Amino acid sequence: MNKEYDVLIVGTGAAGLYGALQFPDDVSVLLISKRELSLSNSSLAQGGVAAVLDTINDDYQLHIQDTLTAGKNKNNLAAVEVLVKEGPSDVLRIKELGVDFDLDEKGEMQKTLEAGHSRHRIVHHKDSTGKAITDALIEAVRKRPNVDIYDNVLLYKLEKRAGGFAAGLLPENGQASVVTARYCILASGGIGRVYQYTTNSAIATGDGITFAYMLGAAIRHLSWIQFHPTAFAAENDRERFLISEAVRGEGAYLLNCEGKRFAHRYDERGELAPRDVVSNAIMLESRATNSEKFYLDITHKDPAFIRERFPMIYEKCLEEQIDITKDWIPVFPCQHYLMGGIDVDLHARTTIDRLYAAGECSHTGVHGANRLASNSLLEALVFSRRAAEDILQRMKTDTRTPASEESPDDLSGKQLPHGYRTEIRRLMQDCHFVIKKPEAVPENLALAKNILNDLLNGGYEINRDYIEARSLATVAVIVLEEVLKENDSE
């Protein structure tokens, strides 16, 4: 391993990946990942993508408008308007290079229609696009001559140093080390881990995010949390996966306890509404029925079709003994998406010199309160290709600053106790889930943050337990500040 780099990705999700690949040969890149480069948030996503790539039958200002009614107008237009207007050019790149998209009859893009669209305008690869996805960039990387990738290595620390960043690393079966980058690009994923139970991978323990907050920089928004209405309803996976929002988009029903459909009566939008409408829905029907028995039917649909469109939901259900070509499949909300983050400008740009942050790690406002379906993976595209063309004008008259010599790091201590990690995702799950307990607040944000303050006080050995344990300690500490303050303002 090198010990200097021009550029450090942290993530390797669609946003590390895409930003890895917009460098030159003479720009050196080190990309790390917490565990396989497989294994990420971008890798779970199953819709797709929205891009308008018809512009007879769809246009710019109907996304941007589509965008901000989901996102309760929150939204930063700015952001908004340059997610729309340059998205399109990065799903066409992305499909040169290798990402095989659905095809019509025609030979087109397959469009398909989600939750809170307009028009038919997320192109997808079967209900598996994250996949296609990151496995194409994963590919395309890897044939970089300039790119160093290392998996299965923890960043243990990152701090400021003159002209860039010195990053501690510790390899799974290795000996830790110190590197330093000119720039630093985080694009570590979420933060789905605080909770019981999560689509999120892993990795999705809000690293980056708390790596970012302890060198200084803003973060916002950060108790804007979307929860996916549709998860499937596992008896004790903490990591639950997605029934897409697709398959609502293609006629699925939304049925209570009592196998009748009810999401109309809650939002003339009915099964079609935003994330965060329907899953309010199903909170209040739940406690109509005093049931949390939910369901979505899609067996009146061609059993062909189903198999054909949704062939990894059909064989995940198929291994919990559903069948959804004849059976409801159990569903109820759980965290999904964080909207806010480490806060960015329209350049990917911290409020931390060479800093620059992208995908769901960051916050650039594009989402507002509520994410519209499927366009994730087109913010971590646009922002991190940004972040990497503001870098490299950068250094076009950047100098470069000698790097000092680092001294290994000491990552010996105390063994951390058990159960820090559950009692955050209690207190959390708790107060701040779809329906949100504000008198639990107080209490709950005295109990995190003495959590915290033992991690940071406590001697303990540095590991990836440490890491995880004080980052998810550090998020519940930031959202539920932030909501005590929301609170108290009201």
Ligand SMILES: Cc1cc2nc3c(=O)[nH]c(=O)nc-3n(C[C@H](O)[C@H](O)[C@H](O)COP(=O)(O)OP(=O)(O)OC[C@H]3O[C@@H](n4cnc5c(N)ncnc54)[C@H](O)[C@@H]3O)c2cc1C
Contents of the next structure:
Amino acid sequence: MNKEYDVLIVGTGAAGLYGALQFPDDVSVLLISKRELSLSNSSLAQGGVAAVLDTINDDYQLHIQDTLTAGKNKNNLAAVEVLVKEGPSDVLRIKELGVDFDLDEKGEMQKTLEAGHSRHRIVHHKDSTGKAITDALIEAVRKRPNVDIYDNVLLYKLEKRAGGFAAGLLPENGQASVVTARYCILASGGIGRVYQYTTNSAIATGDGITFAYMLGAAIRHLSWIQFHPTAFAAENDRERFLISEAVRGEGAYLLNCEGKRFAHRYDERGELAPRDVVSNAIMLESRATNSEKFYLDITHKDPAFIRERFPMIYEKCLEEQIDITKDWIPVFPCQHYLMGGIDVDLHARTTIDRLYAAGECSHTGVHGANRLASNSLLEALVFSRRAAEDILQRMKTDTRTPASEESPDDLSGKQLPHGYRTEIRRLMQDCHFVIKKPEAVPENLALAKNILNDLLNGGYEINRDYIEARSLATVAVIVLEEVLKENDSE
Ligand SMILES: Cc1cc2nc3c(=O)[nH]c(=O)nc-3n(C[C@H](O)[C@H](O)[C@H](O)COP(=O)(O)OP(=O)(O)OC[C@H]3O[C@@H](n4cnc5c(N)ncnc54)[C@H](O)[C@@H]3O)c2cc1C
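Could I see the form predicted together with this ligand next, after the form predicted on its own?
Expanding to the full complex; the earlier chain stays at the top.
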């Protein structure tokens, strides 16, 4: 690893990888991931990427309208237009880079339908689209001579310097060092791990959002969180994997603890209502039946079809001793996606000079108050490319300031006490889950603030556990403060 780079990109999900690929050979890029390169929300994506690629049966206006309707018209229209109109060429570009999208008999990309979309426009690779995308992009990045890519390297500090940033990096099994970069793109993903139950990868602890917040960047709508109605509900395990909407799309029934269908009692669209409506129906039914046991039943479909259409879900459930061709799948809602984040403009610029954000950690406004399925990978691609384009434009007139000599940090300190992360997760699950509990917010906020205060002032050793705990506490405080303000103004 060098000591100086033109661009530091934090994150090897769709946003970080695709952003890195935009820079020509004479721009040095450092791309890092705090865990294995493939551990990200991007690599977990199942359904696909939404894009208007069939201009006979679909058009931009329809995709824009579907996005606004799902987002409850709280979207930034200009950002939605950029997403929808520029997205198709980014999808074609990643196909060129080697993403193995499923093709139809004519050799064109298969396009499927998902809830909230008025046309078939989701391109996919079976039920593991995200892995197909990240695998291909990682391979493409590895071929770039100007990109240094490192796994298991944690960003533990991000500070402003004249003409750029100083970034503290801590390898999993090595010595910490401080590098400088003229520009930084945060592509560090979401915040799912602030909840007890989430579909998100273990990396989703809101680190990038916390670094941006500590630098004074504007953070927007962090309390706009999407919950998914059907994550696998393991009996004795906090880990949740997604049982995609497509399973209901293919006809699965949602059953309560008595084995009865109930979704149509809450909304006439039944199991196919939007995810927030179905999540709400489950929580209300849970209260009515005094049980958290819910199931998806797709056993009435042909077993060969199920195995072919949902190979990953079939295998993952089998690991939990559930054969989905014969057994009901236990499910329950959980945290899934963050609509808000580090506020950025149409070029992915944050309010801090030279700092950009793209993907799930950012708030472009494309999703409004509720994300339309399969729009997030598209957002990651479009806005990371735009960030890179803006940086390249700026570099034309930006004179390189000599980097300051950075001395290493002393990261030693006390051991983190047990239980802070568990407590933060409990607070968030308690008051800001599918059905909100406004009366619990003031007390939970005070508890989260106490934890954050201790983390900031307790003299703890700086390592991944500490950085993640601090991020989770910061995120909880920002979310609950925002909720409190909204509750007070109502
Ligand atoms: C189960 C599941 C299914 C989904 N299905 C779909 C779908 O079908 N279609 C769709 O459009 N969207 C889907 N989504 C959402 C979508 O996958 C994500 O929103 C998107 O991929 C986020 O990409 P990203 O690049 O912003 O972040 P991520 O892919 O999460 O990557 C974040 C990166 O940041 C790194 N990082 C974080 N903090 C640090 C740090 N301190 N130091 C160093 N590195 C750090 C991580 O190591 C990781 O490499 C799904 C999400 C989940 C969880």
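Note that the structure is a prediction, hence the values are computed from the model and not measured. Rigid core here is just the name for the largest C-alpha set that superposes within 1.5 Å across the two forms. Residue numbers count along the first chain shown, from 1.
Chemist: Taking the rigid core as reference, does the Cα of residue 261 move 2 Å or more between these two forms?
Modeler: Indeed, residue 261 is displaced by 2 Å or more.
Chemist: Please state whether residue 103 has a C-alpha shift of 2 Å or more between these two forms, with the rigid core used for the fit.
Modeler: Stays below the 2 Å threshold, so no.
Chemist: Answer yes if the Cα of residue 272 shifts by 2 angstroms or more between these two forms on a rigid-core superposition, and no otherwise.
Modeler: True for residue 272: a C-alpha shift of 2 Å or more.
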